[in-house]
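Have a look below at one chain only, the form predicted on its own, in structure tokens format.
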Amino acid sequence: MIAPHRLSVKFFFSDFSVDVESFIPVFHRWIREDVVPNELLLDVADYKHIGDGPAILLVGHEADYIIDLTDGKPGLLYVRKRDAGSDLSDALGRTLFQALNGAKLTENDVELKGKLKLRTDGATIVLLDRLNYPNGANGDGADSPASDAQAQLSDNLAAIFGEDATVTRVANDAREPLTFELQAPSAPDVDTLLNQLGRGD
């Protein structure tokens, strides 16, 4: 399947006992020390005043890393903005790897270490490409892009997160992008997932 032009993955923190403002100096240090492979990080934006939504953004050329508090579910949201991959499977693999790597960086950060723990048993995946992956009446049906995407995601994610992993389409507003929820009760830890997804590109 064609790669979405933009794609996001959000993993949730099981324990979030830090002030979101703590991420501002952390993300600035990530920029200075160039800690993210194969990506150019540019700036940090503070939106914590919004409350229920994106709080701290690490803005990059290829992707953004966001401490997101939407629906009272703190997590690390990774938004791939360009060069996602050659097809949906490749884009998913690249996005998952970078998102999990970002989550590991937050868990192990010298200023945050021990205060955060990522859950790998669930995630939200959004195909931010309404042209190729429409959400709504024109995108439904057995052979629709939405159904094909769900089948592809289900196959790929079960191979990574465990055979009991399930992918459910979120019944959101048709004006919103196509969104899926991953549930993976038997998911391995972050390091194991990164090893499985290991990329040299």
Contents of the next structure:
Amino acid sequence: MIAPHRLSVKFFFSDFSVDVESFIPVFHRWIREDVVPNELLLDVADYKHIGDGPAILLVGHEADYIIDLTDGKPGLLYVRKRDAGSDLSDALGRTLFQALNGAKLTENDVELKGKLKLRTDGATIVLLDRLNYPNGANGDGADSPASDAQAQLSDNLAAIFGEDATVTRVANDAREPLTFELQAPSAPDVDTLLNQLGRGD
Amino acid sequence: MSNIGWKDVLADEMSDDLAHEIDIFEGQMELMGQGKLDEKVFAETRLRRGVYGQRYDNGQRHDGFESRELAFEEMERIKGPDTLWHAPGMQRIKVPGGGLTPNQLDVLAQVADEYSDGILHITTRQDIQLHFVHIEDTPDMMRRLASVGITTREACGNSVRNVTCCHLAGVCRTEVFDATPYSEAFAEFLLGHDDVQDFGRKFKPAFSGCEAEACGLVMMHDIGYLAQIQEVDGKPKRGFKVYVGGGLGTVPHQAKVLSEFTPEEEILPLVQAVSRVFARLGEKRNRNRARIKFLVAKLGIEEFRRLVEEERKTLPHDDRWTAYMDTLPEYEEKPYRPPTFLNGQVNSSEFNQWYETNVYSQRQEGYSVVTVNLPLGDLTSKQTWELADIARKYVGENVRSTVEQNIVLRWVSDSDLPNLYEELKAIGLGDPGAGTIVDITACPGTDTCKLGIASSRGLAGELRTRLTAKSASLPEAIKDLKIKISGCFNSCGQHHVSDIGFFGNSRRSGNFKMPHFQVILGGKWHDNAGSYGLAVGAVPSKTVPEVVDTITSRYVEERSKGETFQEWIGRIGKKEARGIIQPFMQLPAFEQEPEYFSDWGDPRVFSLGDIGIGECAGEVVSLFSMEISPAESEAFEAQIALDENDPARADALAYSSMLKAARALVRTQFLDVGDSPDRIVQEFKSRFFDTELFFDQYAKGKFGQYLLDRHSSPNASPDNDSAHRLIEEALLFIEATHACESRVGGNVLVEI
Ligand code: HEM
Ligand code: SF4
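In place of the form predicted on its own, the structure of the form predicted in complex with its partner chain is requested.
Let us now look at the entire complex, which starts with that chain.
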């Protein structure tokens, strides 16, 4: 299946005892130290005044790393904006790898260490491509690109997150992008996931 | 599946004009990619479609320690002077009069999350901006916007910018009449008009319904129309008082009265005449003096008026001048729900607080305008479609953006207000305080603007948080003061017309630079931006919250009864006002207060290293270069059509590209050639072909003959071969047009 125009993954924080503002200096340092391999980091955008939405963005050329507070569920949202991969499967692999790498960087950052923890047993995956992956049938699964994508994501994710991992389509508003929820009760930790993804890469 | 693009999917939903415009732009992008277009021409081309540069797009960024290269791919590829192709940019989207429908909001929200960072930003001229957009995404973005009737055309560059209009027009209690349909007709008339393509600088129009309020801000615009009714032959007649030559920027000018009363049927020819005078006599080389305000100042308003009147007499008649008037009687906004009343029911104190600041009772009983107070003018994609649904439920299509970076819902039936408030609050848009001291305006500043010196948005966010926290205890006298912040002297945040205004600058302390804000006091928002404030001195950025506290406390202590902030500043004068901020003007050394050396929301040690060359002024390129470029793009499209096995389309495009090129050439001598192919060819023939001006030393008239032949004997059923030949001929013809223009000189010799 075709790689979507953009693809995003959000992992949620289980502990989050940190003011979102403290990500600003952290992200500036990441840019300075060029900590993300294979991605060009550009700038930090501060949207904390918005409250319910993206709060602090590390804007990159290929991808954005976002401390996202939408619906009161803080998490690290990784949005792959370009060069995700040759097809959906490839794009998903790269997006997950980079998102988990971002999670690891966040958890281990010198200024943030101990103040937050990301869980791997669930994530939200969004296909930001209303041309190739419309969200038209509103979650009933009848539209084929959406159900094909769901089948593809289920296969790929079960192989990484454990056989009991499930991918459900979120019955969101038709104007929103096509969105899936990953539940992975026996998901391994970030390092193990990265190892597995890295091997397949 | 991947071969079908938005262009195909939306083919039936875009107007032909807009669709074609976007194809041309895509063609120009392609030519630029192949190095076949001059970088300045391309820059101006993209600016005129609202595709702006953004900070760091020269590939340099200061990380707090040193300036570092941002290693984009294909560093040699550019989209304008010193502007890298792959660096993300800003897209400005024109919103005439701020009018937005729920369907438009839906699409704006969708393009924001697919092409930008999921945030829509309302500007100080009712536009919408998206940031961090890749240029490759812009044609599809434009198509999706075009499918709901939005164009980005002439949103930037040296063109007629968004035509603003009071957000209360039509429902306002003090207006003379509703200026909306006039501003719409004005915007439509000038969009892409031949006479507005050769300005040395941008041209900003505004419409206002009354003199005393602020909404239209006509006094600070290049041209401003203020609604008036005059008795003519014993009957009331609609028209406008017309102002010209206002503007902010480093040298703010109050507009001058061009005409005390211009009747409605004359408002379009008047602006056309003004445009011609501006295009002909306005400064082109020195962009710092190229706005019309400098021309008006140089000539004096009397002489300017005389020239405009002379010009008016020579304009060839245009039916469009008055055509829109036929639709005026039907123009009316329809309320979505029947009028109702609040009837004194008891509401929460939260609601009451919001009601006090965010609700305006319309002239029409039973209805109100609700202001959705957007922090820093921002809202997320999700909030945008949720807001669209709220609009659908309560007000239908009656939504507008405002110059204070908010959105208003008009025609809310009064008894709906409590529910509407709850729904806005649920999506995070229920902040009270619209139009008060907490509702701070700020330009993009160092966040995204290439010219930004200090962080206007960082400061605005900080002040908003602090003032909101203590809003309950703020003295009545200061609650409605306006704070407006620009990141540099260019004044995009409109600081000159606020009570307390700031613009970014910098001062040195030891070996370091410290972000500062110049303090401007006592500007007037009312009376259509009636007067500009006094610059009293610059203070370190980090002291501004305290500076605001100090100034407002002094005002509260010293004001005599009923004295406004402007009157107080006028009374105490510049010297004493400076005395108030003097204690903040001492600069600590880096070792004493290191945090003074970084800006709000940006921990990097402050530097001016990131300031680039602004694109606000656009590129000054000749009218000919601007007009020949779409011809080249069309010839290119013709090649694509041929590749796609569509010889008829290829033939039509090749012919059209020749006509465009010929027209561009003819217009170097004769601006009013119009659009008719017969006329263009006839003028081309008499001016350039018969005179042999077009002739090549070796080929003589051969290339010109291509156009004459195709025009006189079109091919009824073009095949691949004939289309191919015609494309070749078109390319040679366009080349010859370029050559001729550079031989003949290419100056716009106006001949009317
Ligand atoms: C030398 C360059 C520039 C000058 C002199 C300039 C000047 C101005 C002025 C005077 C205004 C507002 C008042 C009015 O309506 O007349 C304005 C509006 C604005 N400017 Fe600039 N500006 C420049 C560059 C920029 C840049 C580079 C950006 C950001 C990318 C920017 C963003 C804005 C915005 C968002 C507005 C509200 C305008 C709208 O929506 O049309 N300006 N500019
Ligand atoms: S005032 Fe200066 S910093 Fe702000 S947007 Fe305008 S040019 Fe940029």
